[in-house]
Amino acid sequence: MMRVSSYRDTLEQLARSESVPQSHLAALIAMPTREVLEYAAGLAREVAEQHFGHKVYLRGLLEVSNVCAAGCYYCGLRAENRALGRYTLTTEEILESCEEGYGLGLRSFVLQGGQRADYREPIAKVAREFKSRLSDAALTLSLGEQSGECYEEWRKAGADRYLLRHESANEWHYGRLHPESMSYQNRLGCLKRLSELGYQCGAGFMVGTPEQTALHLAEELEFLAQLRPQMVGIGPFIPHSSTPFGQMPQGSVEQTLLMISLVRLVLPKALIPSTTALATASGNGTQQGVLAGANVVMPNVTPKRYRAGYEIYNGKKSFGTEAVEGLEHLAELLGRVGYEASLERGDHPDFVVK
């Protein structure tokens, strides 16, 4: 076992943007002790505060459809889940939800939904109308793998950002999480095309998925250092009972917090959310994520009658401080740990908004 002082050396090397052997990273990740977590989080907060001060950006999360053609083994929205009642919001429901959030001060919205082949024109229409009505607000899409032409049309229609978690930087492990019809190389190709089109891009992964090792998580850090996305989503794996992984154990909250801190050190200017999954897995997960180096929180603006249907894992939180109705309480909770809930667009510091 490496001494704590050695862990500190490794963390400080990351903070100085120095190269760290993969074996050292894996050893660090495998031992998320309280002392390691606190030291890593302290460094991560210092780095985040250099670029963002004490701001935590709020994004309105709108779950536009739980219809999905993909068969990811970990997701409750998978096409094979016949027990799930499906829904799709209309264009006007989407726009009205965003306008409600806008009226409360939000200036950044994330439209998230299952992967669908029939969404090209409907989402283009939404993006055009969104920019017509809410011209100073940022629009993020998170709708899975699509063709390059589809991504281009959405970008021209007004989409500013795109979130597409790569899920695993290790091709073998990616294959353990997805059916053969889904290609690791295609996922990377999508991320490349999104970047070429001028999107602010987001990647990300879960912590604690089946057969994932500390070495795999070390690979994530090296992958992200090369990809350099503007956003990185990290959350613990939480099983859904209607998936092949339904009986697998939940991912570690401690290891998730450590990975947030490590990604902050590797990508100092990244926009990193304290995810709903983290809040679901831990009672004070939102604050814990921020104290580990995250600087984004995404309260749910989906119409209440649809929220229970977006069940990507069991027990997902979508009310209270995880929702738009709880903005004041969320701001209060962030204030208790020394942070300000910011309603600004919150673009990446190096990204020029045209």
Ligand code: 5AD
The other form holds:
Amino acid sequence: MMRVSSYRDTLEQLARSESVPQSHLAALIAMPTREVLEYAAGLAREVAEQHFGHKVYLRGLLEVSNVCAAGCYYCGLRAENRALGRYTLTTEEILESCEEGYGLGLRSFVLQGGQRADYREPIAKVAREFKSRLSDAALTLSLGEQSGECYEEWRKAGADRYLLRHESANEWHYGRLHPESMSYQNRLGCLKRLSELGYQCGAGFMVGTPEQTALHLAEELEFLAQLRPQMVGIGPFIPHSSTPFGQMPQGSVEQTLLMISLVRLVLPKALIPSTTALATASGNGTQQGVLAGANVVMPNVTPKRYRAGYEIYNGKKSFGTEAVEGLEHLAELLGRVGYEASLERGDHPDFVVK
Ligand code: 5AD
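Give me the form predicted in complex with ligand 5AD now, not the form predicted on its own.
Starting with the chain above, the whole complex follows.
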């Protein structure tokens, strides 16, 4: 008779890059018990420590505009949400916010915003100016799907990294989360193009989106093992009342933590943020994420008057330890669980920076 493999065997196999049947992973993911969560987190922390010690890299997150042409069913910024007041920061507001964060010691910034077709020139200008003013800081963009030419122009203008979550590794499930005008194939094409252009790339997915199964989450691991992005963003799905998914239940914090740990085992050197969504869903989510194997936190540096406008899900945290004004407190919270908030650029260990 075949031995039923224990959760420890399964997790250790994953950590050794051995192939693990998806059904075994799905069984763990479906019902993450305390033992499984703790064992996976312990292994994940060990792996992270080998490459990063106890450092957690800080990135200043700037939400440059909530104008979006896309219609993702889960997101409050979707074009069809007419109840949302829209804003766009000026070039000078963007640069000043980054300079303010730089003054506090931050050396890595993420400009995130809705997907818009008229952003090519404005962002190229911001990137050039950013690099001339803050030449030793890393610039990450997260502005959705764009043309290859646009990505190329932004890269030449100085952008170092790009975050574009794939949202679901399963093509059918991707289709359940997005309108017909969007496609899984185009998404993957964008990620491929970004990587060819020399960006450090971030992929990622939500946990607990409608119709997502444990098997889908197990598929994420195989997908990521093949794609090998430098960064992976993972957070629980949180409903937004003005979207088609407004009445759907929130994703599980435990399942999110387990996925962070499993992704850490699959991609030991990845930069994995402990996300705002996790912090919104759980009071001490930031620390829990780090203890599960995450090694990045992204405090909000958006001017305060705009923050409420970037409501991708209801109740999104954007003040206190989620923001730049709470930097000291964030460092203290990380310190209490044995981690050190790092102000370094925090590139992927395999990336040679010019
Ligand atoms: N709940 C959680 N995460 C969300 N995102 C968008 N909408 C939601 C939501 N309702 C995530 C998506 C997107 C990232 C910027 O935020 O994964 O890529």
